[in-house]
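Just one chain is shown here, as structure tokens, and it is the form predicted alone.
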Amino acid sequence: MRKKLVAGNWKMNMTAAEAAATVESLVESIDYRDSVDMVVCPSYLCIPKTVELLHDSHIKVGAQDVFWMPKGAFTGKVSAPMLKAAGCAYCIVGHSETRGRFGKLEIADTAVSHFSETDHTVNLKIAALLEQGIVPILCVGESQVERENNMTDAVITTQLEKALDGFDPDELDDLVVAYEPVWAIGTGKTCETAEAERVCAMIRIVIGEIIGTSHAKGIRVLYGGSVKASNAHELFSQPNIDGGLVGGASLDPKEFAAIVGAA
């Protein structure tokens, strides 16, 4: 049976400061459950100091992005190497974010091109995680316009098939798949718990077509988008949701706290 999986994705908020704050108190507010696994990802800046106050807690600290080469002349990049010795355990790659498809525009449109990454970069960042022992947390979903024209399973079966590429089977064995449609990201929309059963469930036979059957039974398919306490139960007891990709919710040490409870 797949262990559930709660991972919450701070994004661009707290200063060092506000994070510890905010991990003293998931701690105090989360029990220790041994069937349910839980990292928070906080911004890069932030990471030392909740490694830190977590190292003896049941929480893994994970990154939200990562640089797929290992050194050189990349300004303002981070690579895995630089993750793994700051003691993450987890890192999310191919956010809609990160790829320039927001489902809740704050900037400029002329700005989207700022974000540029592509389904052939998430293959080389994911591949430079497995070096580091690092999980990745490997994030597909359709936009609002795709999915009105009937193009999700078709968007998100290349955007598997394309980071999966040359990959042995067993490298991917601990990898995590989190389906995050974009149109439900920051916009308070939820998919419809039958809708995102069944597009999770479509994602494990893709990663078996893939990787092979035996592999994709193991590996956990989360949900994000929009996930919170009063929806988590509903859709982590689904056979194909193994647990959630939080984004604002997460930022709540309660709310967050309620969301694993629901797992």
Contents of the next structure:
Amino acid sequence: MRKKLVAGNWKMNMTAAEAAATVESLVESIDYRDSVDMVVCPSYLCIPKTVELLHDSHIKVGAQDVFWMPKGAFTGKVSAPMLKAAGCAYCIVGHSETRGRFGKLEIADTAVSHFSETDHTVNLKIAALLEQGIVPILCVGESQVERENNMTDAVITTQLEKALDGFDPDELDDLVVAYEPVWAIGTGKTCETAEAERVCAMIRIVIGEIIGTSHAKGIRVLYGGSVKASNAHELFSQPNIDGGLVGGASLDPKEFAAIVGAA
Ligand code: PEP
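Please show me the structure of the same protein in the form predicted together with phosphoenolpyruvate (PEP), now that we have looked at it in the form predicted alone.
Up next: the whole complex, starting with the chain shown before.
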């Protein structure tokens, strides 16, 4: 039986003071159940304070990205040992926004190449995180154009095969995969529940082909893309959807607490 997981991706929102206020409100709002794992992923600068405030709580802290080298001349980057030392238990990897694939584009499209994540860098990042005992939350998903061209399953299969290349199956036992259709991220458009379940089941089959079906059965596959309290219960009731990766709705502690409640 896989334990449900609800992770909040706070993206580039909140100063450390705002994050602290949000965490305090979250702790008051969440009705803790042993059946659900909870994670919040603040920006790097908010991680230390968030870890301190959640020290006695069941809510874990994650990062939104990582650089794969442990240290060195990599200006502006943050390594997995640094995340570990700061108290991170999880880290999002390969989010569509770091891949330059935006559901809602809020910058000039001439600047999108700044976000240059590839399946290869995702693979390197997963290795760096596993070495530190940090659980990767690997994001995969198709764009609107890819969906319209019936490429959804092929795109996700390639993302998974490249991201998980070269690992021993035992190393990946705690891996979390999030199905995040790019067109549903921050757009308010949610994938139909039946289609989200179909893709999450397909993801589990592909993972089974890569690391074996017995390992794949234990991997948690989340759905992400405009999850809110009103649609969470239906999504999380599906047999292959083990919880959610929540962006916008995780910024509101009461809404996030209600989504956790749905899980
Ligand atoms: C996300 O960014 O991972 C996400 C799912 O965002 P939102 O819930 O805002 O669509």
